[in-house]
Every structure is written in structure tokens, then in C-alpha cells.
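Only one chain is shown below, in C-alpha cells, and it's the form predicted alone.
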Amino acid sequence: MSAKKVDVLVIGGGIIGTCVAHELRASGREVLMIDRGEPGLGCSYGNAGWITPCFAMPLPQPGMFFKSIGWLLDPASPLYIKPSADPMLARWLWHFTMAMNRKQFLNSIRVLTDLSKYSLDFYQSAASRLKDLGFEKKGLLLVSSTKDGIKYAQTEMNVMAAQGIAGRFMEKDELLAFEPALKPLVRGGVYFPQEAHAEPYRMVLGLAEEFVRSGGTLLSKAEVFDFETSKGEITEVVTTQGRFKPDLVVMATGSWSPEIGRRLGLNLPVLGGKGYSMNVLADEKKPQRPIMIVERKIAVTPRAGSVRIAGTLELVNQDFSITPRRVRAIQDGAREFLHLERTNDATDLWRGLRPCTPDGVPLIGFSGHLKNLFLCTGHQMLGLQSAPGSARLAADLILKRAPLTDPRPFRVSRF
């Protein structure tokens, strides 16, 4: 079977494939989008669905070196690093160490706050043409129990203060009369009133069917298993539904980069971060806004008919198993911050890889190997929050127009 000739090919059909594909295809640009499975079944699936600009910070960050080898030693814990003697691990683990500096940390919140912000705005503007989304600008609260979490949440404020993202400390009691689905060991939080959320998952497929709209193609089970090169190009891409020729290719396969990457020679340094998520149904006090427990790390967000409950990262590579541990800390974790009574009731349990980088930062530019393959992910926690952002970027590099933003923290030659 002959290849079919296409001018630019984006491998994956998550939130940032979807939003890649879209904004190349306004820009006049013919695409085909491929995805393994059918589009918004990953990570975009199951998420918290937060569009908070206050979250745009990396996974490494200043002063974590000894609280990581706590959790380490807890695989309960909010982060926890399965042990290997895989070197690629290895070789992650030490630039991760190396990214926990401040200068690197505030860099990398300034271009990731450039990313989020353009993303909530284009949210908001979907949200006006495209139905049922779930969009809403309801803000984020982060709450807390202790004395350190609180102030955990004030140095959040601050920094974010800095990008422009206004934040407002509340007491206890404010907070409780502000948020009563919260319970009163609560002792303070931060409100940030100018985030949102929505459904992932209703997100994905209403960007998709708008990019289907405007004359992109969509094709759904087509996995890749191989590729061909010639004279330092992607000649053609082989996939359980056929062969392409593509001008050019676009990267937008999140967790699984690696594995791709080494059909082409590559050494991505992405690792799949787990995280779970799933829906409980809730009592007369249901949450009014998207709430995270600062201690325990778990994001709730309020749904129609229920509540989405989101938590913890353990970085494995391709482990797909359920923990139950994990899963009972989320939902106890929940009971006792919330007046959720039923969590352990929970349904459509998901799990999934978040890919995360070393330095938090994602891969966004041209391969410094294959001229005509571009890479778009590694967007570990900020998927759905930074996708517009990002494709904005990305088409921004590939038309060679003015970045959005500076786009050397994003290079994928840095590792």
C-alpha cells in the first residue's frame, strides 16, 4: 500500500494533540490528527479539570530535596518514586534534582504562566460557541490544616502575586462561612476568584469536532509501530490504519514519548506520573468550587450530580496497576477534610500517566535530530490548563511567528 501524502501529522489525541491540530488548522495548515485509541481517553479523560493559572508552577521546587526522600521511604505519601535500576530513572532523577533551585523555579512559573493565562482566556471563548463544557469561573481554594500548609499557601500567593494572579488569605471562620462543604479543622486558605474548570473529557472532544469543522481530519485507532527516515527527515509513519508522508510531524503523545521516541533514535525524558481520580456523590453541603487539600494533595472539583476527587503522583514507567492504598488516601483524605460521607461509594475510578519532565517544564520545539519532527509534550500536571497555551506556542515556532512566550525554557535539547 502506497503512503498517503499529508502536510502535518499530529501523533496524539489528548487535550494537547486536540489543541495543536486546531490551532495549526486555523492557521491555514492541512492536518491529519492520529491517536492510538480514540481522542480524550488519556490523561484528558480523568483529570480534576482545573484551568487555574495560580497552579502554574513546575514539579520541582526549592527546598525539596529532603521532603522528596521522605516520600520516597512512603508509598502513601503525595509523590512517590517507585525504586529502580532503570538508568533512564536515574538520569531523571538527577536533573530533577538540579532543577530545585529558585532562579530556575520563578523562570520556569513565568513561561508557564504565560501558557495558562492565554489558555483561560481561549477557554472562555470556546465555552461561548461549544456546548456543555462544564466551563466555569468559580476560583480555587486552597485550604489547610496545620500551620505549615497555610503558609504553603501564602508563599503561593505571593509568588503568584508576582505573575499578575491576585490571591485573598482567609481565616478560619471566613473560610467556613465562604466554602461549607469544608469541615472545621480547617484553620486558613487562599482564594484565588479568577480560575475555572470544566470537563476535560467534554473539552477534548468539543475542540475535536470543531477542528473536524473547519477541514482537519480525525483518525481514531491508529497506532504507530514504526517509522522511516532518510537524510535526517521523517520520510514516512506506519500505523495500524496505513501509511503517511507527512511534511511534517507533530509529538503529542504524552507518556508513551519514550517509547515513541526510541523508534526514532531518541532519548526522551519523560516519565508517566500516576495519579487517580474518581466521582462521588455528595450530601446536601456539595463543594461550590474546585478545592485542593494543601497537606494531602487532593484536588476536588464539583460536577453536575457529583464530585470529582483527584490525587497523588507516583513516578513509575508504563505502570498502569491500581494501588489501593493510594486510592483509600484520596478518599479518606477527602472524608476528612469535606462533608463527603461517601467516598468510599466512588465510581468511574480512572487512573492514569501524567508525563512529566525533569525540570516541570515541558518539550516544545523542533527535534535537534529529525528536521521536520516537532515536540509538544512532557506537561506533567498542567495538561488541560496550559494545552492552548501550548499549541499557541507550537504553531508559533513552526510558522515562525513572535513566541507567546520566551520559548528557550521549553527546548528539547536542554537534557
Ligand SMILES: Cc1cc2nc3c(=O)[nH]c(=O)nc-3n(C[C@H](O)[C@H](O)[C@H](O)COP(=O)(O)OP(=O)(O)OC[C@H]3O[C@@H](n4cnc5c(N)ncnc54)[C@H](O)[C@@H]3O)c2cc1C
The other form holds:
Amino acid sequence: MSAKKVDVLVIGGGIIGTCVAHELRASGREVLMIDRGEPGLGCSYGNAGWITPCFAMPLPQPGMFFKSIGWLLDPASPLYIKPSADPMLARWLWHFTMAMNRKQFLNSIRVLTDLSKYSLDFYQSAASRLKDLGFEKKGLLLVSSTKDGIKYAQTEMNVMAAQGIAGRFMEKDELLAFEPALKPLVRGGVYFPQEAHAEPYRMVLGLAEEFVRSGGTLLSKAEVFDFETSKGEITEVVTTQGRFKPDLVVMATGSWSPEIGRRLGLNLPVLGGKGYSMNVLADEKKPQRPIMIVERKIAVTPRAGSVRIAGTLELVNQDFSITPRRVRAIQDGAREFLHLERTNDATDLWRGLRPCTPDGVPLIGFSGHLKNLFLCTGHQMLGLQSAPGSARLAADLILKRAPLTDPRPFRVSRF
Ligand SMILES: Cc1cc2nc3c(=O)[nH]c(=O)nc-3n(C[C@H](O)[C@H](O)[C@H](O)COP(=O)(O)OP(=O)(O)OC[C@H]3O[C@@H](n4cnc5c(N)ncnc54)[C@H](O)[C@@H]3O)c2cc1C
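Okay, that's the form predicted alone, but what's the structure of the form predicted in complex with this ligand?
Let us now look at the entire complex, which starts with that chain.
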């Protein structure tokens, strides 16, 4: 059977691929989006649902070097790097360490904030057209019980103020009155009022359906397992549902990107950063708004009828196993800080692999060595909150429009 001709083929139906397909279709391209499973069942499924430009920060931060050595040795820390002899890990760690400088940190925040602000507006507008996205704009609260944690929250407030994102410091008494779900061990916190949250899986489905309604094509259960290339371009994409002949291929395959990239001769430094989430039944002391417990790095998100608690970042690559002590650390940490007494009865335990680049900035750009291959991957902890902005930047570069933000920090050739 001959290969089917397509204009744009987007590989991957997570929030990133879906937003890219949606944006390119809205810009008039004929788009086929394919996924090895169903859209939204990868890392985009059970995340904390935060759309919080105040968190537009890369993973590597100045002064993190000695902390990261500690994490390497402490399997109970909220950020764990699993030791491995894989040369890809050594290369990743080298770039990670090199990115821990203030200049690069601030430069990354600037462009990540641009993507996140655009995304927040996009989702707000999507919520006015699409049903049941769970979109709410109730702000985000960072809370801590330690001096160091409060200092961290205040530093974040100051850094983000320079990006036009206002936060407000609250002392203990004000904080407890503002959010009665908190227990008295909190000593202070910072409230960012403009932030939002949503149901991440429903967001993918809602946008994927809108993409199809606008004339886009979605093909599920189509796994890409090979490519044909000739004269510096991809001529055919080979999937479990047949072969395609695209003019342009967009790779939005999240933590699977290194695996699929290898088939095209790419050595992509994207590591899987495993995190967990679970849902807890909540009574009248349910939190009113998303909360970050700073020293435990636990994200708490109110939902209809339950509360989602999420956390940990284990750099483990394609390892989907469940580590019980990390699940317990999230349950214990949430119970310690909040009137959520039934965290041990949590349901819907889920784990996902965040696609992490070493400098914490996604790869958005043409691959360089294959002229019709465009990458949009590596969105670490910020995939939901930066997907529409990333898709807009991707479309700007593909369609040669003025870019939403400076595209240089995203270029694929930097590693
Ligand atoms: C615990 C946790 C909490 C988080 N909380 C937040 C949050 O509050 N806010 C936020 O912004 N981000 C959050 N994140 C991060 C966010 O979930 C990710 O950044 C985002 O989901 C990445 O999206 P993606 O589309 O790149 O990847 P994915 O959603 O994983 O999508 C990739 C898709 O590619 C498909 N695919 C892979 N290989 C192939 C192939 N060969 N052929 C066809 N299809 C293929 C997969 O099936 C998958 O559907 C969190 C992550 C975790 C783990």
C-alpha cells in the first residue's frame, strides 16, 4: 500500500502535540495528529493542573549544585536523581550543572513567562467556549513552616515581580484566616492572585475535539516506529496504522522523545522526571485554591468532590515503577500541612514522566539536520501551563511569523 500524503504530521497527542495541532490547524494547515494510544493519556493525564505563570522557572537554579549532590544521595528527597552508568545521564547532568547560573536562570524565566502568560489567556478563552475544563482562576498559595521555605517563597515573589507577576506576602495569622484548610504549623506564605488551574485531561480532550471539529484529523493507536529519509528530509513516517508522507513532521512525544529521536539520528537530552498524583476525598475543610507546600514540594489542587495531591521529581528516565516511600511522603506531607486526614485512602494513584531538558527550557525549533522535522518537546514541570504559548511559538517559526518570544533559548542545536 502506498504512503498517504499529509501536510503536517504531529506525533504525540499530549497537551503539547494537541496545542500544536490546534494552532497549526487554526492557521490554515492540514494537520494529522497521531498517538500511540489515545490523546492525553501520557504525562498530560494526571498532573496538578496548574496554569501558574508565577512558576515559569527552569529546573536548574543558581546555588543548586551542592543541593543536587545531596539529592543524589538521598532517595527520600523531593528531587531524586537515580544513579546510572548511562552516558546520556552524565551528559544531561553536565548541561544541568552548567545551567545553574543566574544569567541563564533569568533569561529562561523571561521566555518561559512569556509562554505561560499567553497560555493562561488562551485557556481562559478556551474555558469560555468549551465545557467542563474545570478552569478556575483562584490564584496560588505558596506556604511554608520554615524560615528557609519562607525565604524561598519571597525570593520567587521578587523574581516574578520583575516579570510583571504580582504576589503578596502573608504572615501566619492572615494565612490561616485566608485558607482555613491549612494547619497552624505554617509560618507564612505568598499569594499570587492571578493564577489558574484546570482539569488537565479534560483540557487535552476538549482541545483535541475542537481541533477535529475545525477539520483536523486525529488517529489514535498509531505508534510511530520507523522513518524513511532521503536528501536531508523525512520522506515517510512508518506507524502501526500505515505509512504517511508528510511535508512537515512535528515531534511532540514528551518523555519518549529520545527513543523516537534515535531513529532519526538525534541524541536528545530529555530525561523522564517521574512524579505522582492521587485524589483525596475532602470534607468542609477542603482547600479553596491550589497550594504549594514549599519544603515538601507538594502541589495541592482542589477539584470537584476531591483534592489532588502531587509531587516528587525522580530523574529516572523510562521507569514507570511506583516507589512506595515517595507516595507516602506526598500523603504524609499533605496531611501534615492540611486538614486532609484521609490521604492514606487516596485513590487514582498515577505517575507520569515529565520530559526534562537539562536547562529546563523546552526544545522548540527545526531539528537542523532534517529540514522538515520540527521539535516541540521537553516541557519539564510546565507542560500544561506553557503548551498554548509553545504551540504559538512553534507555529510562528513554522509559518515564518514574528515569534511570540525570543526563540533562541529554545533552539534544538544548543545541546
Ligand atoms: C506529578 C506531576 C504534576 C505535574 N503538574 C503540572 C502542573 O500543575 N502544571 C504544568 O504545567 N505541568 C505539570 N506537570 C508537567 C506536565 O504534565 C508535562 O510537562 C506535560 O504533560 C508534557 O506534555 P507532553 O505533551 O510533552 O507529553 P505527554 O503528555 O507525555 O504526551 C506525549 C504523547 O506522545 C505519545 N507518543 C510517544 N511516543 C510515540 C510514538 N512513537 N508514536 C506515537 N505517539 C507517541 C504518547 O502516547 C503521549 O500521548 C506535572 C507532571 C507530573 C508528573
